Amino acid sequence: MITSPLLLITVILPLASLFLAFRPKGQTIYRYCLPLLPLPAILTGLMAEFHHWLELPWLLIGGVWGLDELRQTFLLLTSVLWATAGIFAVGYLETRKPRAFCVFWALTLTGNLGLIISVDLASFYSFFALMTFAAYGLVVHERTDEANRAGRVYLAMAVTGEMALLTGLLMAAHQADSTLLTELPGAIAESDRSGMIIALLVSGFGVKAGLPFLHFWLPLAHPVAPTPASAVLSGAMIKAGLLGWLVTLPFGEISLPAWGNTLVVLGAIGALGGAALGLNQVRPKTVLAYSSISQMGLITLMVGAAMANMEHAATLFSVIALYALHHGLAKGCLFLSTAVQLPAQRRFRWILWLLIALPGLSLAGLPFTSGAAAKFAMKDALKPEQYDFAVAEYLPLIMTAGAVATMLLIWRFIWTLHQSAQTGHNHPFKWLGWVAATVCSLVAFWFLPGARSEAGHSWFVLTPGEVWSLSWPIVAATALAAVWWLARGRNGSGTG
């Protein structure tokens, strides 16, 4: 039985690793270590048993740890995505404080990998506070002015978000007197009070997954963090969010149409918002941070979905995590992207545009790669007549300037990008780090649990019609773009 050993590695590890920040020489192996924190979180994502819960009844007021299927597909994009963001680290951290660098990286890491094994609500709650605090040290790492007003509109959030997250699942803890959180959903769902505890645990992790009007930090602390920082709050940490919402909240349990409305809509403004105010946006990793706004908005049309009509929760949280698996390991890649220093041989800039490129085509939907997998499950999943909540027929409207509103953020992240790119030696880690999660997010993908489990479409044989069905708004974003650019002159500064 290998599952518990690994289940308690998995946070033993990076919690271990801080004594090597109290060595006086040992902040070099620190540094190199880094990539090697989260190989236990993968080992467990790949290897232990489902349902096999691990009791620890020492720990605080009674510990449970375990695996399910979703908790296997946030488990792995997790802890993938800090392995490459740590390999990264090692060269982008040469000269820039490394000490206090790795131990703010191995409490956010210890947090982000405990709360997504945890079962019961004190260890969940403590790994996400943990995750949440931690993460203040990643955001004003450079501790330049940006940054430190970054951290103080970052933590005054978190601490907003973390009093409204512990108040109601609190309420929902004594509604279900349990503090598993299988227990919480039917007894929320079962509560007089059940719409105070829904709008308590939706703000809450809303103000993690980048809600609408909770959102506000995530523009400002990802430009100013250190990159390799920048992309796991990007790809991993704002999904912790989303775990909370699809674990606490009484999906499956009962049908509220209402509450379905409200999130579909937040996820709308979310989406086409998000979008419209990264066209304006003038440094890349600035683009990134409203993109990543715009698809959790997408994500959260799907939330929405699963919340007006219980009977399609279980085929939408499936959805939800391909498409959590998808995003999450191409931003990654995308935010290491800005921190790479381009090639003197022009052939080779070519090769690294298009390596660039690719994953973001991919956010757009290009066919036969992970994008068009998770877009394809998501339409088939939203399809309006499955459903009965007032905004359902919009859906399919709002999925499609979606998928053109990515593309011409893509565009813009890519135009950004080439204007502020340089030519330079680019250390080895950080080379292997980009290559790494490039070939995560485009070929590891497929092999990966949470993409098998949607295997039953094969994403890779295509009617001329699907494939022209997920093209079209990539063409319409790009002659738009091409419209733009030259309305506007080439240096394309005409915004922001």
Contents of the next structure:
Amino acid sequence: MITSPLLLITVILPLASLFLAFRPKGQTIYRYCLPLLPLPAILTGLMAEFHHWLELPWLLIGGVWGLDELRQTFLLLTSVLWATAGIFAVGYLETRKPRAFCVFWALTLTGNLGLIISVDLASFYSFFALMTFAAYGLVVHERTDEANRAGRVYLAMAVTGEMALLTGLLMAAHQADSTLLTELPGAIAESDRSGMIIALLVSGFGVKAGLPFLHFWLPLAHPVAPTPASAVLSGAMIKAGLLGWLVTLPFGEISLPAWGNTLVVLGAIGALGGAALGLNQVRPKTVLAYSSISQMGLITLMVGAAMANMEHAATLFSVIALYALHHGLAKGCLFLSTAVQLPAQRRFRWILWLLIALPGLSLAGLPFTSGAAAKFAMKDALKPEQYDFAVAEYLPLIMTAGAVATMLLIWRFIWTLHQSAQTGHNHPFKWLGWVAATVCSLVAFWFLPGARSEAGHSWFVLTPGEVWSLSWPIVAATALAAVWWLARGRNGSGTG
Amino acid sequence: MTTGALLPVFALMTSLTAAVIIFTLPEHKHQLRTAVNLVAAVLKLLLVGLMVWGVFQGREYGISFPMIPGVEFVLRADALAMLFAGLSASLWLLTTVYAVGYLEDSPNRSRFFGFFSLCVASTMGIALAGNLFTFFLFYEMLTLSTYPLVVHRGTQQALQAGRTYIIYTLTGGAVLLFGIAMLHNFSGDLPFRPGGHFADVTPDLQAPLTLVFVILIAGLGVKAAIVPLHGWLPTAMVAPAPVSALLHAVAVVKAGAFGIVRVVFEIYGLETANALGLLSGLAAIAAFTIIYGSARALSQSDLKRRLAFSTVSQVSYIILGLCLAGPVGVAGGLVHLVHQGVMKITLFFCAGNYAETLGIHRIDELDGAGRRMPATSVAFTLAAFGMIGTPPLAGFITKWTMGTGALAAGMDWVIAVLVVSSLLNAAYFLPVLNRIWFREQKKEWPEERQWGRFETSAWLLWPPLITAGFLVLAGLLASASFSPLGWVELIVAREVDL
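Same protein, different state: after the form predicted alone, show the form predicted together with its partner chain.
First the chain shown before, then all remaining chains and molecules of the complex.
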């Protein structure tokens, strides 16, 4: 373990970039700097063998920053996504109030990166709050009535969530007699009020993570933000809530089957209910927002299982990290693709549609994609016979239904995108950002440490049986979509 | 007499002398008056800094002499005194700078700055007072020197507010004096002493001590704006902005809160007050005040009135902190004495800037003000987030420390109060911020003036920027030994014998 100033630079660089906003002529420079801001974070994440650690005793109530395996995966996901979305933003922003966007972008990024590297809870909570409040500026950026309404709902729910967190963290820290996040799980497990603390933390972070019934802001806010902001909201920031669960709740300390049941039920509602609502949407970004709720529901299944049976927590953690990495990168691409304009020549369009569809198919678990890796690891980790909580036996059913629902939602997305897509010219940075995100999701994923650590299975060598088990939900959903499409008449238009 | 004994006297004399000089200066000697003001403020800050350093090293400065038989005049610089004196001296300098800019070209500046200096001398006396009697002297001097400031504009509304103010505070003062006399009657002259004087209360003393406590708190509670004694504060916001800033952050409300701290810590003793059951009653009143003030702030459409009700709420955090009766909770309350001061003075400076530069008084006139006055608006935003208790700002440190103290004391309901108050704070500050930053300017500013090369006069701009810097650093560097929290922990270690 070495003291690592790189951790400091990770958050100082985006924060320091705010000075560019003071210069009246710095606007263009600032815009072009956006992709550079997450670079120290990417570097930190890739240099994980150094075991970054930094103690800042004068900070808040005693600051400790560091990086473990879990945080490393989240840091890489977050920084890579912000970098590619940042490239995209350079092109996207041309004429749209770039200064305000850059300021809130940098602040939100600082919060998002900072909370990942925080090991003490005051730093964590500070960065979490910074991200929450700064993201408001991104949500309402367009200043339409719709954006303002989404912003209000977002803020009201976020502030309420923050209060649940404050109470939960206070109670946990009091029990632990420590302000280190690492001490909280053990203390919560021993507390005689563990139920209340867990409920507060689950719901406080659940607002960010899009937990059912705490999700109302999400399908309003994610779509109205400017496209690159939607990508990081739905790909990276939603994962901050997940990370909050993982680092505070008493995983591996105690088995809580009741919480396992609750979370699995909530996860199922999120996975299937989110998809059902998403199928009724007409705008591609809203469909994607519901898809995020649905995917977070699937992840919540694993969180619930890890709560229920402590002995599986460690295994599930690496699968959750893998799934988060896969979903974050894929969802980022899908959001960016909503602002890509189609080329005028028809003969190139099919390549574009293929590239747009691939991350979606990856979400559905298409063999040889990151999604296949994630789905496979999840299926493996959630074998019901390993668990002894009541609803465990339904896990395979929920996952299968979830896979079909995911694919249906992707078809819905492609169909709505097709309805609303425009032809036109794309700024070169838009191309670059979108292509970079797609490459990260489809190719670079395999080389990131979070994915490598799961390399016990060899994803490139699948047996026919495995290919079939991954493919049939896709085939089934595609058939369903085709039937629906034929049934409503090929010339039908408008809403579905 | 050693120089050590004289330091508190000098600190007091700087602003008294400044007051005398300023009263005698002709109205048009603008630059000389400004120079006297600034020199005195800087000098005092240095003297207080010197004392803070000495107290940190373990020295104590003090002086006492008999006034009338049995009653002493005592000045003493201990760690607790330095908390208030330090706050007062630093914010006075900034407020003086601000007031010079604010009152440019307005009439009666000699009168204003004279009373302004007297007012600050009073707060210094209140900080350094070594017994209740000395405390009372300066407490009343504060009342008399702030009245001319409240009515400074001379309008009908100002005079009305002044009348309300003087009735409330003089009555409060009379009640306080009555309490002090009763206490004197059965225990003589009591110097402030860590741990208090009533460690062993005989049963026959319990009833009178309880009665005296109620009377003392009622007397002090007027200035501390505890509900239902808070009525003067929202009306007094008609005063000029620098006066409001000082009233709400340092002088008046803090004098009341500081008095309560002295009575609880150093007359009764925290343990005794707790054992007599006095603190649980006080806690309930403070909690009610916190919620009530925030709830009332919600419905105000005038910016300064909203801030005034916010003060009602926030000052009671200090009192609620004391009632937690443990080292952590007490630290949370005491540190808010400084944190609230720095945050609230920033808010009032900014409100003054909006009013003087753009003519904005109502919250619905603020639409788009962030684009016109970005620096002021950044300061306002930081202070508002601090008030909500958002980390990493000063208000968060208060809230976290108090919350931890509440759990340690087994008073879990205090967490609920903190949470509800934070939600209400968010509900009345966030819409204001939304207007400032995210709404487009709808119509012409009510009364715009171009002032210097910045968004407003530099005299008005720097003070809020500096205090905003303080409130960020007070939170961010809370664990450093020179932070307000670090100093409060020193006080708690020395004063509260737990």
